[in-house]
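Single chain ahead, written as C-alpha cells, the form predicted alone.
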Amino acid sequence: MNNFTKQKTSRLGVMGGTFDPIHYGHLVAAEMARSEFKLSKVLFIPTGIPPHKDRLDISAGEFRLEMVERAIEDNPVFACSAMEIERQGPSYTVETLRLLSKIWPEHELYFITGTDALREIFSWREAEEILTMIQFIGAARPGFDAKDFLQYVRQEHPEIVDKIHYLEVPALAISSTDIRRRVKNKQPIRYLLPEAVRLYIEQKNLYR
C-alpha cells in the first residue's frame, strides 16, 4: 500500500496568497478554519510569481516570507514555507499541492482561501487534479452569498459540491490592497496587521 492510499489520520490547512502584506483578516480566516475543521496545522505559503494577478509592484518573496513569519511567529499551529518562492517559473497551486501530498502523505489537505478566488477554481491549472486532492475553504464576509456559484458547481460538478465549504469571517473587511493604499498615502494601519508587521512595513519603506 502506498503513501496515497493509507487512511488520512490529520488534516493540513494550506493558505496561499501574495500576502503583500499579510493581515488579521487572513490569520482570523486560517484560525476559525483551523478550530472549525479541526486542522491540525495551517501552513502559510506566500505565492512566488503569481500567474492570476495583473499587480507588477508585488513586493520581493523575502520581504512577504518575512512579514508572514513574523505574523505567525506567536501561534505555533502556524507555519509558513518558502516552497513557492524559492521554486522557478509562476506558482501554479497543483505543483504545491503535489509536493504536499508527498510530505504529508498522512495528512488531509484543506485550502483555505477567499470566496472570490474560490469562484475561479474551474480556471486554474489542472483544476481537475486539484479538486481530486483536497477540500476547499471559502472564507467569506457575513452576509455573503453564494448561492449563484453553489446552483453552478451542482449543476456543472456534483461530484465537488462535498469538498466545498464556506466560512464566515469577520474581519476579512481588511484587505492588503486598503493597506498598500494607505500606507502610499500616510494614513495609519495600525489594527489592521500585527504590530510586527506594520514596523516591518515601515523599516523596509514598503507601497511608498
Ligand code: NAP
Given for the second form:
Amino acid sequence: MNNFTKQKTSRLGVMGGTFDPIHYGHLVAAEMARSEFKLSKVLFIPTGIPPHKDRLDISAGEFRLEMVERAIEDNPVFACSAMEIERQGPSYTVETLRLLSKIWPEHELYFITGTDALREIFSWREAEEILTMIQFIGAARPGFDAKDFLQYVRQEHPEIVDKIHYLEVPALAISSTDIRRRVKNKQPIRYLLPEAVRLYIEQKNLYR
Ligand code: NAP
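Same protein, different condition: the form predicted alone was shown, now please give the form predicted in complex with the named molecule.
Full complex below, order starting with the chain above.
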C-alpha cells in the first residue's frame, strides 16, 4: 500500500499562498475550512518562488514567513512551514504535497487556496498527480460564481469533481494587493490584518 491508499485517520489542512502579506481574509478562510471540513490542523505554507508569477516585487520569503508566524501565534491548531521558502527553485505544489504525505501518511490532505489560483490548477506541474493526492478547497471572495468552472470540471475531468470544494469567505473582500497599495499610498491598514503583522510591515518598511 502506498501513502495515498493507506487508511487516513485524520485531515490536515494545507494553506498555500504567497501571503504578501497575510491578512484576516486568509485567517478566516483557514478557520472556516478547519471547522467545515473537520481538519485537525491547518499548516500555512508560504510559497517560496511562485512558479507562475511575473511579479518581480514579491517580498523576501523570510519577511512573508515571519508575518505568517506572527499572525497565527495565538492559534494552537494553526502552524507554519518554511519548506517552500527553504527549497531551491520554483515552489511546485506537487513536491510539497509529496513531502507532506511522507511526513503525515495517516492524514488526508486538504489543500486550501484562493479560487483564482484553483481555476489554474490544470496548468500546474503534474496536475493529474496532485488531483489523485488531495482534496481541494477553493476559498472564494464574495460574489464569486463557481458555475462555469464546475461545469468545465464536470465535462472535462468528471473523475475529480467530488474532490473540489468551495467555501465562500466574506472576509476575503480583504486582499493582499489592496493592502500593499494602501501602504504605498499611506492609507490605513489597521483592522485588515493582525496588529503584529501591521507593526512588522512598519518596522521593515515593506510595500513603500
Ligand atoms: P495568487 O495568484 O497570489 O492568488 C490568487 C488569489 O487567491 C488571490 O486573490 C489571493 O488573494 C487568493 N489566495 C491566495 N492564497 C489564498 C489562500 N490560501 N486562501 C484564500 N485566498 C487565497 O496565488 P498564489 O498565492 O501564488 O498561489 C496559491 C497557491 O497555489 C500557492 O500555494 C502556490 O504555490 C500554488 N500554485 C502552484 C502552482 C504549481 O505548482 N505549478 C502554480 C500556481 C499556484 P490574496 O492576494 O489576498 O492572497
